[in-house]
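In the form predicted on its own, a lone chain appears below as structure tokens.
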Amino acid sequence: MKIAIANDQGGFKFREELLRFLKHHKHQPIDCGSVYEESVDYPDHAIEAIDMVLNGNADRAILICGTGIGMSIIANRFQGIRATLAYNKKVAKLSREHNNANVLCLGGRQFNSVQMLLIVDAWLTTEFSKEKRHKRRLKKIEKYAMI
């Protein structure tokens, strides 16, 4: 799977182990994030890898903030990404079986490193359920998208 990856000042720590993480279970990681540990804006990486999803030359993205909020706001922003904020398994599980998560936001600042692969694990090999209900709702979600 290709995976859009992006970072600001906040998800920098991760970044390295993400893409090392990726590439050892046969994703190919498509790295947008900053290579500085310096303040960068944020919705200028992100939307690198959000737009790598939307053309289709990336299957998802995961991105990467201090809170992992910034991140989301900006991704949610665009017809066709369904970001979520993880802060758990069990968070980054349901976002994939019933709203089917084609980004992952994270707080770099609010996990350690294992904590947030696991986090990242359970979203990558969660499968979207198909219930008729979840499917319904994210029509219903798309016909309200603004941009």
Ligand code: RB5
The other form holds:
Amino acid sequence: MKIAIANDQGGFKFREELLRFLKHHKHQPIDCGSVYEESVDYPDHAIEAIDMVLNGNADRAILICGTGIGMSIIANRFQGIRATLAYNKKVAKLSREHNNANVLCLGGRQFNSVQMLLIVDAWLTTEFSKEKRHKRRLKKIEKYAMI
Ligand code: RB5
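I would like to compare: after the form predicted on its own, may I see the structure of the form predicted together with D-ribose (RB5)?
Starting with the chain above, the whole complex follows.
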């Protein structure tokens, strides 16, 4: 899969490890920065990764800031983006099964790299459920978002 990655200073410490992990699992990461440890504004990097997904240049995106909250707020502003904020493996899995989440937001200051990779792995390897009710609910979200 092509996976756009964006981070601010809160996610900086995970970026190299995440890029390595994705390459190791035969994914194609697309690095949207920030490549510096210095303070940046997370929406500036988030938007690049979100654009990749919206334009079809990436299948999914992973956004990391200190809490993951700001990243999830901006991502979910865009129609067609289904961003999840996941602090554990179970939620990451459910966000794929029930919500077909195409963006994963992580709180880089909330866990260590082992926990982070477990969450990422669960999210990448879980498919959207075939049960009709989940699709129906997502369709309603898109419909109500147009109002
Ligand atoms: C940056 O200090 C911090 O606000 C950011 O990383 C993130 O946690 C925002 O939601």
